[in-house]
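Just the one chain here, the form predicted on its own, laid out as structure tokens.
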Amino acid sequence: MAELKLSHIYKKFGKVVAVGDFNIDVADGEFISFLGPSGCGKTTTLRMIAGFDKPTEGIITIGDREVSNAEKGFFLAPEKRGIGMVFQSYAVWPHMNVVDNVGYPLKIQNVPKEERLKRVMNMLELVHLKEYAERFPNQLSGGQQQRVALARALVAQPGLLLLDEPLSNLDAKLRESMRFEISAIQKELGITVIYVTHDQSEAMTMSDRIVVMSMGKVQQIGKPYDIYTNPANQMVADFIGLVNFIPAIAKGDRIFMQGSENISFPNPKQIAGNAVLAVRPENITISKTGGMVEGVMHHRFYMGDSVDYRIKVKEQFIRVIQKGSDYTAYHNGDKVFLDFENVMSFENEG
């Protein structure tokens, strides 16, 4: 296990700042996800931690030793950092069976054959592949190959495990099951994990904390619940979960929904002028008898356990998610009323 510290990390390609002033302290045994859209800098940051890319500025510390210090010109090679890494592509060797694939890191460390086999079999049992020990990669499913790659990264007992979009090539059902497997293994071993993903569901379900990134900058670091319920800005609110953005005007200690002098919400951030109200679809209730806002039911999408509604309020569509049993209570064209809870507000970034 290992602590990880990034202090004022920058990565520049000419005048382009791929990662700007990244700072984080990761505790021993913590599971951290770097989350954001393509091109936000999350994989570049992971590569700097791994030692594949040199930071332009800043210091990276793993455990009690610096592995990169741009100011001093110090840079430790990847193989000397005591890390394991699993890539998006499984990168399992087709000419080796499962045992040899998993045991390869121990072989190059000159671990005796008997000890090597013992550790490999223990790891295969952990990832539920013991019965596939003699098979070759072409005899395995995508999920099994990904578990081989995970076992290979863990068998050398690294202090830090880096995972770069490891589930993106799997189908949805397998991806979901693998989330829980990786999380269970991490907790059992108590290993420190940095996990790169663009999938907010993965980040929310697996992480102790999430680092939300956009355009090379950290937008927010926090626990999944805190980031979901109290996003730092519109970008975070939009990227984590579903949200309705409603134009508004801030006046004093209230924020008024645009076009209405009657519908307003508290203004705890003391925003002035143009603002945006944000409300999650599950925090809106529908009624036929009365409520805060009047609208017209435009469309319903039945999802089984839930219904995804689109309700037209003046010129804007509001998305509402309610339990599936309510599906027959409303029909397209019905006049309905909406009530909002847990409304968030931001300065208008447009």
Ligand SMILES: Nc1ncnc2c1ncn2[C@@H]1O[C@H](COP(=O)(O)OP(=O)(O)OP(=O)(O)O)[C@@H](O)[C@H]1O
Given for the second form:
Amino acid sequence: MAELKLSHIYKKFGKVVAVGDFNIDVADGEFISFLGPSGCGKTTTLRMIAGFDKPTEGIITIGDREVSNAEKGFFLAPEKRGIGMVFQSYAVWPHMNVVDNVGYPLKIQNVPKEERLKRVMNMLELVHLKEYAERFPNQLSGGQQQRVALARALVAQPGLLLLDEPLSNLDAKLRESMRFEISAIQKELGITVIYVTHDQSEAMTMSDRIVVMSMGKVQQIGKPYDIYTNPANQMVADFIGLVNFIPAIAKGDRIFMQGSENISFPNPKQIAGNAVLAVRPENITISKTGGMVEGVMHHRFYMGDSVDYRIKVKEQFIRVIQKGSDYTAYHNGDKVFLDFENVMSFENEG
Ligand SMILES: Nc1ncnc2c1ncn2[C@@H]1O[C@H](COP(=O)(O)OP(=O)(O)OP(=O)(O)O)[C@@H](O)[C@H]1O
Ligand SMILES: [Mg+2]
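Form predicted in complex with the ligand structure, per the form predicted on its own context:
Below is the whole assembly, all chains and molecules, this chain first.
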């Protein structure tokens, strides 16, 4: 069993608040991603869970065991936390073959040789590396080394697995197939996973829930669908997926598009004053005949399965992406009309 609970976790390095008031309850068997731009505190949080960094404040609980409590000055060493880990630079030991690399955690636990070999071979089967058992790391591809690191993290059957950008060194195709392999292994073993990434499609496809972070703060915790369709603030809307922000003014129940005051949208959050409307490029349709807003076709990028348009509306460029759109239907300089759907709204944060 490996639930994980972080309560009011802070990490300060001198004056730098790397992590500020991180709270989460992770259920047993859940797959959670930490997602956010570089420097937002993902690795620092993971290192505190692992026990490589001491929180400045707060309590960490794994299963029913407190592993770190800043107030009591209590701190359990990493090797006693029963955690598996794969870090960004997936260090596999170059002087050991695959079997020895994967078996190492069992060796330090003094697991007898025969049982060790059996468990290692089971793991290698799981990560599809059985035929590579005798090879050394320099005889393996990056993706295969990655899987060796994963097998090594899993061999001691941790309830909790921490992965810090484990696919960052792989090419796009391999990353995608590894995503599915990691998800499949996680489901098969029923382990709890914390997965750090700054790749949003990775987080979207693999996670039960995503934690979006920025500058040491948790911005939102939610299911991928909820985060995408109902982002908590402008930062989250901007970081997850593509979005057009349009300045607006909120008055009563409506939010008026700046510069086109006859166009307004509902104001469910009861924003007052300066606001921002946000609409994703796939939620805008273009037409020649009429619509909410008039603009001028400025640029068209043919993407194969879709067309990526830039349309100038007043002083602003609006991005529109349409699947299977006829690239030749519009020309640069054409007068066009736009209709918006699923328009989100935020307070103007600055
Ligand atoms: N040992 C340290 N001493 C001082 N500052 C640190 C230390 N470790 C991390 N930081 C700072 O804490 C902040 C968070 O760093 P962290 O490594 O957690 O970011 P991250 O989200 O993992 O970023 P990336 O996506 O680039 O890996 C950064 O501003 C970083 O410079
Ligand atoms: Mg990091």
